[in-house]
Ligand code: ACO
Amino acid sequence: MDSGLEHIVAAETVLSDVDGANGQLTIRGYSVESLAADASFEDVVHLLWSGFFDDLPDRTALGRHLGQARMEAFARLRPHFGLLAQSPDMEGLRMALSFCRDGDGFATAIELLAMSAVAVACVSRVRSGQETVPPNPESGHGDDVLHMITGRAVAPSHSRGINAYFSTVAEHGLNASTFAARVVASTQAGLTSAVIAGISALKGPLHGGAPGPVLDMLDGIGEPDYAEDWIRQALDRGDRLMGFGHRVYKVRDPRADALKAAMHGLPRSDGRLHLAEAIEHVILSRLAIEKPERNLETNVEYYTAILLEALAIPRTEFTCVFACARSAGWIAHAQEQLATRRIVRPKSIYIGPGLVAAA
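How about the structure of this chain only, in the form predicted alone?
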């Protein structure tokens, strides 16, 4: 019995290969570094969804469908932004997606991507007391999400940053949220139910809650010269150092370097990146001394936090913004699972009391 299913193979997939031993992530034949450097989010969505929808249009038409879907999502959600803003971030997103129909076709998939983007961006502004920003159907998806969140025109460097982020985190194997989405999809419940299942799993702090606390750690340290003492005291207290260690990767998470590269050229990132690099060096050195038996390398959350902060995304929205991108992967996995026509039904071992005889 393997309680975490860590050594159980539960699916065959064409979507990604997460090679934890060698620190490599391959998405349908492409390295994550190449996608982060050269692909738009629409490129990655088209790559992930190819072969799973009979009516999947070409890459350009997919972008047009997604732009129009954002407009429709805004019109549909606009009367409910105030209500959605009353719920915590991930709960508000989950509620917003309940407005989507529960089919298994391309139209539902596009609707889910659009609805999540509009909900996250507009509800974030309502929570902060700002006017919502309508979507622009002519913009790329990543650019439009960033514009709706910040209310500012998206500079080329920021466009590269948000597209690199979305492309990097859209797909990552059979993690907890993706497995949850596949289990629900196997029942033929529909894509909306599968994506909501993924969000519900991502909501848990052991899965989706690390990027914000990375910034809290950097704020607490403040200056590189203070890093050694701060980190030693944190380890003495038994605190977890956010942004380090990963369940799968035994070496450096390749997504960390992909996102670090995307930060160059962002005006707000220079000082923060210098601090982050200095602190990263101290933390890795200290972990090697304090926990030599464990492979605690930098993971994706560390540079996610610094990149999203440089893009002026509120740290309270980090997990929701992640869900906007990962929904593309959840949808691809749901369709792949559905094609097997096999419901997920693992066995359990009973360890309760034996049969009790009637008195």
Contents of the next structure:
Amino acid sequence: MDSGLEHIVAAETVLSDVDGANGQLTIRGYSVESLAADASFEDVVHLLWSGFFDDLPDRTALGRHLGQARMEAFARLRPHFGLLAQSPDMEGLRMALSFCRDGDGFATAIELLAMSAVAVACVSRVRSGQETVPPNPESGHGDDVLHMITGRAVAPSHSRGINAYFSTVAEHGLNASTFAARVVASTQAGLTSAVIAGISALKGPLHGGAPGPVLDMLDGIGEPDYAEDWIRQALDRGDRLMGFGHRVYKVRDPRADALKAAMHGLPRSDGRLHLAEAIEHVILSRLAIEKPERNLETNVEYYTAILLEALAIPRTEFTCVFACARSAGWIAHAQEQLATRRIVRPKSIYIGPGLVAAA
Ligand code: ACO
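Pass me the form predicted in complex with acetyl coenzyme *A as well; I've looked at the form predicted alone already.
Entire complex below, previous chain first.
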């Protein structure tokens, strides 16, 4: 019995190869570093969805469909922003996606990407007492999400930053949320149900919920000089240091460096890159001493936190923004699973009491 299923192969996929021993992530033949540096989110969505929808349009038309779908999502969700804002971040997102009908075609897929983007951006503004910002169908998806969240014109460096982020986290093999999405897809429940399953799994602090607490940790440490004591106390309490460790990567997570490279493209005054680098150095040294046999390295969530903060995205929304990008991967995996026409149904071993004889 393998409770974390770490040695079980549960799917064949053409989508990505997570090479944990060598710290490499390949997405449909492209390294994550090259996608982070050169691809827009629409490019990555088109790459991931190719071959999974009979009516997938070309890359340019996909961008137009997505822009139009954001407009429709805004019109549909607008009367409900206040209600959605009463639920915390991921719960509000889950509720918003429940407005989508289930289906397994391109129209449902694009609607899910648009609904999640509009819900996250607009509900975040309502929660903080600000006016919502309507989408602009002419903008790239990443730029529009950032504009709807911050209400500010998106500088070219920030445009590169958000697209690097979306392209980096859109797909990552059979992680917990993707597996959840594939299990639901295997029942033929539909894409909306699969994406909501993914969101529900991503919500947990051990998966997608880590980047907000990364910033809480940086705030708590304050200065690199205080890092050693703070970290030692946290580890003595048995706390996990958010943004470190990974089930598959036993060397550095390549996505951490892709996002760090994106940070270097921002003005020096944006964000806390230097503090983050100094604290990361102390944490890695301490983890190597405390857990020498574990190979605990920096994961994607550490530099996610640093980058999204620099882009002025509120930390309460980090996991939701992650979900907006990862939905593209969940949808591709759901379609791939559906094509196998086989329901996922593993076995369990019964360890309860034996049959009780009737009195
Ligand atoms: N800080 C301190 N100790 C850690 C950490 C950490 N971040 N991660 C693992 N460990 C320790 C565990 O306490 C355990 O030690 P022990 O055997 O002495 O008790 C050992 O390393 C192995 O831990 P596991 O839980 O077996 O590792 P697993 O592969 O199951 O967990 C996980 C991976 C969940 C990511 C873990 O490293 C963790 O909790 N990290 C912090 C949360 C985080 O950053 N999550 C984001 C991951 S990326 C993503 O999902 C998008």
